[in-house]
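This document starts with one chain, in the form predicted alone, laid out as structure tokens.
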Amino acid sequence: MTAAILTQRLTKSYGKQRGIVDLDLEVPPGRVFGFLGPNGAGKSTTIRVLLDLIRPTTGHASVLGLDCRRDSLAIRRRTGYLPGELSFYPRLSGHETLRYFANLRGGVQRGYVDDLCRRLDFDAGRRVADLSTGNKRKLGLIQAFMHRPDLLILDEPTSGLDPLVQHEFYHLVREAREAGQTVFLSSHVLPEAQRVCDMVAFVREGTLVAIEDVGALAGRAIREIEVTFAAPVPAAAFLGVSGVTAVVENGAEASRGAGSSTLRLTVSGSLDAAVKKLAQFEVVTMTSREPDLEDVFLALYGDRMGHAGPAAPGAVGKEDAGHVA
């Protein structure tokens, strides 16, 4: 099968400055594809070669299996894009952008528009200039997906959406999913990718690091868990408990050596060995929080990158004024 999108050897250079460089990369049809890395990354710059909004220095492109330069037009007719930074004709109202736009595309199902506005809460009636940044991103949305195309280039589409829309945003691109559409997602946020993405490719510095199929990297996911115990517990304790690959001691608290005591353990993978371990002891409170993209990339792929990957399994230290030692 033709992939929604190709890229070899694909190199955008800003003079002295970084964009892309030799990206290979392969989308397949029919899939919610995540392109997921730090801000600055190169995601954006990425999508613009893509969309022949800016030409790339080397290499070569596709998208469905045209051409990025010389079939662009092509391109954008079976392409819906929401790009990072919106820019709408501020006297318009919602419904003279989107009636815009609808013209553009040659024509869209009236219908279907005025269920993308209630699905996703947006007041079409007021002008763009007396809109929020989340209701602009509504708009933004609803004109990529009003016209069902072949493909959809979302360039983090749920920044500035509140939770409720956020939601109904996924269930619309499970939607586009099962209709056959392919979602090309760019995100810096790797819980957004994990919850609706298939795949997931991981950029940095402009570099490709590693495409992951999302239920592979759902089974080395790497957690923080905070524990107050009623009574105070060494971190040796959990030396050798499967998954756990690092253990810090709070040490204002531990040196007391009466009442509670704090430990944070760092988990990967599976959390049933730790927490079965965690059940030998009198739990006050646990907290659990998702790694942000940076710690991912360097707990993953920090070896290939030069830099230190994940501690060593049973690693120990100890926390004191907020320094590890």
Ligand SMILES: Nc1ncnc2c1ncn2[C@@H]1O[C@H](COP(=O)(O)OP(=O)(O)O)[C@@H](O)[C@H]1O
Contents of the next structure:
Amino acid sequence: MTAAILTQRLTKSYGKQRGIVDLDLEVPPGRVFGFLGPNGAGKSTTIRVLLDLIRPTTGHASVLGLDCRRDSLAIRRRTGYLPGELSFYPRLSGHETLRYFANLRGGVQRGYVDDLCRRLDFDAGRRVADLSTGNKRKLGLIQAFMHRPDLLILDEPTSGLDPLVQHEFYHLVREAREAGQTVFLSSHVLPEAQRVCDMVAFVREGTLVAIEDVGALAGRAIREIEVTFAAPVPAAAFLGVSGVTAVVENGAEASRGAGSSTLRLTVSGSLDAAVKKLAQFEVVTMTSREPDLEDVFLALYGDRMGHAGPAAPGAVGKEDAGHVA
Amino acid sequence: MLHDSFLKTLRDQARNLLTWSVGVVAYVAMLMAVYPSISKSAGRLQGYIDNLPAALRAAFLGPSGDFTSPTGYINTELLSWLAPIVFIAFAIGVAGRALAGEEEDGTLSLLLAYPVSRRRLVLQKFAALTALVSAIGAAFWASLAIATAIVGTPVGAGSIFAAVLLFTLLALAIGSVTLATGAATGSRSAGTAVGAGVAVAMYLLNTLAQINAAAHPYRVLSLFYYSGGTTPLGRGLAGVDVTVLVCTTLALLAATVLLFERRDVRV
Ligand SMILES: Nc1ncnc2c1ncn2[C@@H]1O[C@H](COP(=O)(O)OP(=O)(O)O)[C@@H](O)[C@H]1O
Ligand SMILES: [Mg+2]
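Alongside the form predicted alone that was just displayed, please also present the structure of the form predicted together with the ligand.
After this comes the whole thing, all chains and molecules, with the earlier chain placed first.
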């Protein structure tokens, strides 16, 4: 089967500024594919090349088996797009906006559009100028889905959506997959991608770090735990503890070399061993949070990214000097 | 009116068009209302004008120095400077918003993700520009033809039509400069500035050529030369004038398509 999206050594530079570098990406058809990376990684740049909004410096990209430059019109006919930076015509109402875009497409079913408005709880009677960011996002989603395209390209679709609408959005994505549509969505939060995607690609500083099945990722879930102790504890105490991939001394006294009253542990997979080790000390508070993507990258692919320092599993690190002071 | 980008642009500009048209009609009506009293004191006024230095007279009234005949009056008060400014300012405003405006507003990224080719979008925006400038022309022509008929001045509707058509073509040519610059840069202010700059430079060149022998040969470089300069009424419609104005516009339109097709769309 032809790939829904295929890029080969795709490079885009903005003058001296890096956009993406030699990106090789293959998105199989009929899947929900997450394109993950921190801000500035090159996600929007890649997407805009796919839609022929910007032109690659070198390399090649095809969508649905069609060349992104030559066959762009055919591609755009079969694609729905939600831009990351979304603007509509402020003087048009939601209805008018959707009618205009439906006319530009042709073949949009009115009933389905109304259906989408209802499901996302979107009031199409209001003028765009009076819509909140979240409501504009809904309008963006509706216009992307309304013609049931073969491929949906959604740039950070859930940013600015409230949780209830996010939930409905996930439903829409699953339905699209069941209907055989391909969904390519970018995100900078891992849990969201894990929730809806079958596969994820990690991109960082313009290059692809890894492509993974989400199932395979689950067993290696990364958590970050910040623990405050009654007395300073040396970071080294957690070296070699199963699952702990990094320890950072985070307390005020960290620079004095006698350990720290606050440690930040990055744990991969089961928390069991780390918790049992923690129990040997007097713990005052403990908070756990989803780590940001950069930390996930370091934990999962630190070796692959050729990163020096606290990237290797079990490494001990200190916060930047500025942070410690 | 939301069928395509052509109709949507007309819809977006409807209020703007109405404002300009009302202004044009009101000014024409006011000007023609005072003409009878001007023509009564014609002798004194013309005597005063004849005593002005020749260069000044030529610059403001054209080579004939005619102010008090109906044709001279309309040329001086309306067509030598006001009409070109109105037509051109309106055209530049519409053309600047057409492509660069959408790009600056951020709507172009979504629009061009639809199955609309860049060439087609340029052509639709240009068609809208043409329709809008023509509408101003129609308002201008109709109000002037009616007003001159009411006042009973012997200026034919056909001769007014010729002058207005030349202005419309002139404004489309200058508007195309703005369209092309906006398409090439994505900047509305760049398009506006270049369009206005070209218009002012060409106007000055044409005026200078009327009073300065050294500049005279260069008048052919000014589009105002082909739109009748300071005395459009009574010039008639010459094939060469129309051809130069239309061909300039078409060349700029082709350039707009080429420049726009090659560019990265800004976020
Ligand atoms: N128009 C532009 N001009 C210059 N640099 C740009 C432009 N667009 C993006 N970049 C740069 O390219 C890199 C990738 O940006 P982007 O694709 O928007 O990242 P993401 O969508 O992953 O946040 C960033 O470093 C950004 O600064
Ligand atoms: Mg982005």
